[in-house]
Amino acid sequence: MEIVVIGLGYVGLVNAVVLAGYHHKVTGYDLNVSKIARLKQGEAVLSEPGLQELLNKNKENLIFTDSAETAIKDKEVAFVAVDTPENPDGSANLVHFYAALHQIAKFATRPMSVIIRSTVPVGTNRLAAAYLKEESPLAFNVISQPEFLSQGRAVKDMKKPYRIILGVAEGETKKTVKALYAFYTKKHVPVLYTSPESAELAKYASNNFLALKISYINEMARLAEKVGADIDEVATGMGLDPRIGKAFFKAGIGYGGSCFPKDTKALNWLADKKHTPSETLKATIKVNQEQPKLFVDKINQRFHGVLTGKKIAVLGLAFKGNTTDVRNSPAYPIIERLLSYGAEVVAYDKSAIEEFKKNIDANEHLTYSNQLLSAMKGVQAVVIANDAKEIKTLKPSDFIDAMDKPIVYDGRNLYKPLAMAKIEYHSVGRPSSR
C-alpha cells in the first residue's frame, strides 16, 4: 500500500519504519526540516533500540519529506501521529492534530483511510470524520488505533504488540485495515474491533490503570518504610497473584515521560467535564506529584534540615534510562527542591543534558556533567534518578572511591540493600543500611 505517516516522533517514526518492512511504500512527513534532513541521510534521530538497524534494512520502502503535498498526494492510507500536548487545564491540545487533518483534506487526491494514532479525547474520531467531510469532496474512512508503545522497546511493541484495537464507526469499512495488518493476524496478535469511542477510551484507561499501579505501590512503599517491611517483597507477593500481576509494581520516585502524566490529567479533565467522579485518577496524580518531593525531604532530614552548601549529585536526567526524553522527568522536581533547600547540585546524564537544560532555569548552584564518576567526585550524597545501564552497574566501590563518606539515595531501587551494606544506602520502601 501507499502510506503516509504524519508526525515522526516516537510513534510515527517507529510506525513508518516497521510498516516499510512489510513491503508497504511509506512516506514519513514532518514539519521539522532538520529532522527530515537527518532521516534522509539514514539517521534514526531517536535513540530507540533496533530502530537504526530497521531503518537501514527497510530504506528502499521509505521516503521522508517536509512537503505536505508530496507526502499526502496519491496515498491510500494516512497515519496521524502528531503530538497532542496538554493544555494548562489538563485537556489535550489538538492544534497539531487539526493541522494534520487540514493538510489531508487539502492535498488528498483519492479516497483515503485515515488512521488516528495520536492520543486524542474521546469523541475526536467522529469530529475528525465530520471535519474531513466538510473540507473535502473525497471520501475518508476514519479509524482510531490507539498506540501502546513503551520507550526503550517501541520497535518490539510495534512489531509484536500485545493487542491491536481498531475503532471503526458503524457503516465504515474494515477492509483496508484488515489488509494492512494481515501480518499481525499471521502472528496471532489479538485484533479487537470496537466503536471509535471505546478505542479512544481504552487508550486513556490503559495508561491510567498502569499509572495507578505505580502510584499505589509507591503509596505502599511509604507505609513499608514506617512498619519495617520491604516493598520489593511486598510487590513480589502481590504480583504472584495472576489477578494482580507483577508489571508496573516497581517502587520509586514516580512516573514520567510523554504519556502517563499527560494522559492521567486528560482523563481526569474529561471525567470532570462529564461530571463523573474520578477519585482514583486524582489520587494517582497527587501521589505521583508528591513522590519526588518526599524523597528529597528524606535527604533533607538526613542532613538535619541543613542542605545549604551540601554538594549532591543527581544521576540520570531523562525520565527513563538510555533515552534522551526528559519530558516530565522526576529529575526536575528533585533538582528544583534540592536547590530550594540550598544544595549545590551536579546533574549527570550521558546524553540528555542539553534537552534537560531547555526546561529548567539556569542556576549558579546547578552544574552538569556527562562523566559519571566525575559527577560523584567529592559530593556529600548521590541521588539515583533513572535506570540507565551505566548507573545500574555501579558498584559500592565506585561510591567509596568517589566520595569521602558515601551516602546514596536510590530513587529507582536499582541495587539490593544487602549488596550496598558497606555504605550508607537509602532506597524507596526498603530498609536502609547503616
Second form
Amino acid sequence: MEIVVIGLGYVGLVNAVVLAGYHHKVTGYDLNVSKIARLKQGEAVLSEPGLQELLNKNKENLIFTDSAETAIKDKEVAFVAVDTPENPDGSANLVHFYAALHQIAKFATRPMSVIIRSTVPVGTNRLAAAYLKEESPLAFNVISQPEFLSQGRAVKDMKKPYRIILGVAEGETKKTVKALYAFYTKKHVPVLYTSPESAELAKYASNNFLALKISYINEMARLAEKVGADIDEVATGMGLDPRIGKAFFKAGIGYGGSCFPKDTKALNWLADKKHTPSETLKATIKVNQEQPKLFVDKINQRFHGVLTGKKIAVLGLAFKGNTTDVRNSPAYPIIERLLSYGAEVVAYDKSAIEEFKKNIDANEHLTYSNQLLSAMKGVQAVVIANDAKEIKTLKPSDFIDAMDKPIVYDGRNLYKPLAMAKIEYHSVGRPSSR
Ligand code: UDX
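I've shown you the form predicted alone. Could you give me the structure of the form predicted together with uridine-5'-diphosphate-xylopyranose (UDX)?
In what comes next, the whole complex appears, and the chain from above leads the way.
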C-alpha cells in the first residue's frame, strides 16, 4: 500500500520503518528540515535498538520529505503521529494534530484511510472525521489506533505488539486496516476492534494503570522503610500472583518520560471536566511528584541538614537508562532540590547532557561530566537517577576508588544491598547498609 506517515518522532519514524519492511511503500513527512536531511542520508536519527539496521534494510520502500504535498498526494493511507504536548492546565495541545489534518484535507488526491497514532483526548477521532468531511470533498475513513511502544524497545514493540486496538466508527470500513495489518494476524498479535472512544480511552487508561502501579509500589516502599521490609522482596512476592503481575513494580524515584507524566495529567483533566474526578489518578500524580523530593530529603537528613558545599554526583540525566530523552526526567527535581539545599552538583550522563541543559537554568553550583568515573571522583555522595547500562554495572570498588568515604543513594534499586555491604548504601524501600 502507498502510505504517508506524518510526524517522525518515536512513534512515526518507527512506524514508517517497520511498515516499509512489510511490502508497503512508505513516505515519511516531518516539518523538521534537518531531521529530513539526515534521514535522507540514511541516518536513523533516534538511538533505538535495531532502527538503523531496519532503515538500511527497508530503504527501497522508504522516502523522506519535508514537503506535505509530495508526502500526501496519491496516498491510500495516512498515519498521523504528531506530538500532542501538555497545555499548562494538563490538557493535550492539538495544534500540531489539526495542522496535520489540515494538510491531509488540502493535499489528498484520492479517498484515504487516516490512522491516528497520536495520543489524543477521547472524542478527538470523531471530531477529526467531521473536520476532514468539512474540509475536503473526498471520503476519509478515520481509524483510531493508539500506540503502546516503549522507548528503548520501540522496534520490537512495533513489530510484535502485545495487542493492537483499532477504533472504527459505525459505517466506516475495516477493509484497509485488515489489508495493511495482515502481517500482524500472521504473527498472532491480538487485534481488537472497538469504538473510537474506547480505543482512545484504552490508551490513556493503560498508561495510567502502569503509572498507578509505579506510584503504588513507591508508596509501599515508603512504608517498607518504616517497618524494615524490603520492597523488592515485597514486589516479587506480589508479582508472582498473575492477577497482579510483576511488570512496572520497580520502586524508585518515580516515572518520567514523554508519556506517563503527560497522559496522567491529560486524563485527570478529562475526568475533572466530565465531573467524574479520578482519585486514584490524583494520588498517582501526587506520589510521583513527591518521590524525588523525599529521596533528596533523605540525603539531606543523612548530612544533618547541611548540604551546603557538599559535592554530590547525580548519575543518569535521561528519564530512564539507554536513551537521550530527558523529558520529565526525575533528574530535574533531584538536582533542583539538591541545589536548593546548597549542594555542589556534578551531573553525569553519557549522551544526554546537551538536551538536559536546555530545560534547567545554568548555575555556578551545577557542572556536567560525560565521564562516569571522573564525575564521582572526590564527591561526598553519589545519587543514581537512572538505570543506564554503565551505571548498572558499577561495582562497589568503583565507588571505593572514587570517594574517600563512599556514600551511595541508589534511586533505582540497581544493586543488591548485600553486594554493597562494604559501603554506605541507601536505596528505595530497602534497608540501608551503614
Ligand atoms: C511508556 C509505556 O511503557 C508505553 O507503553 C507508552 O506507549 C509510552 O509510555 P516509556 O515512556 O518509553 O513508555 O517508558 P517506560 O519504560 O514505560 O518507563 C516510564 C517511566 O517509568 C521511566 O521513568 C521508568 O524509569 C519508570 N519506571 C518504569 C519505574 O519507575 N518503575 C517501573 O517498574 C517501570
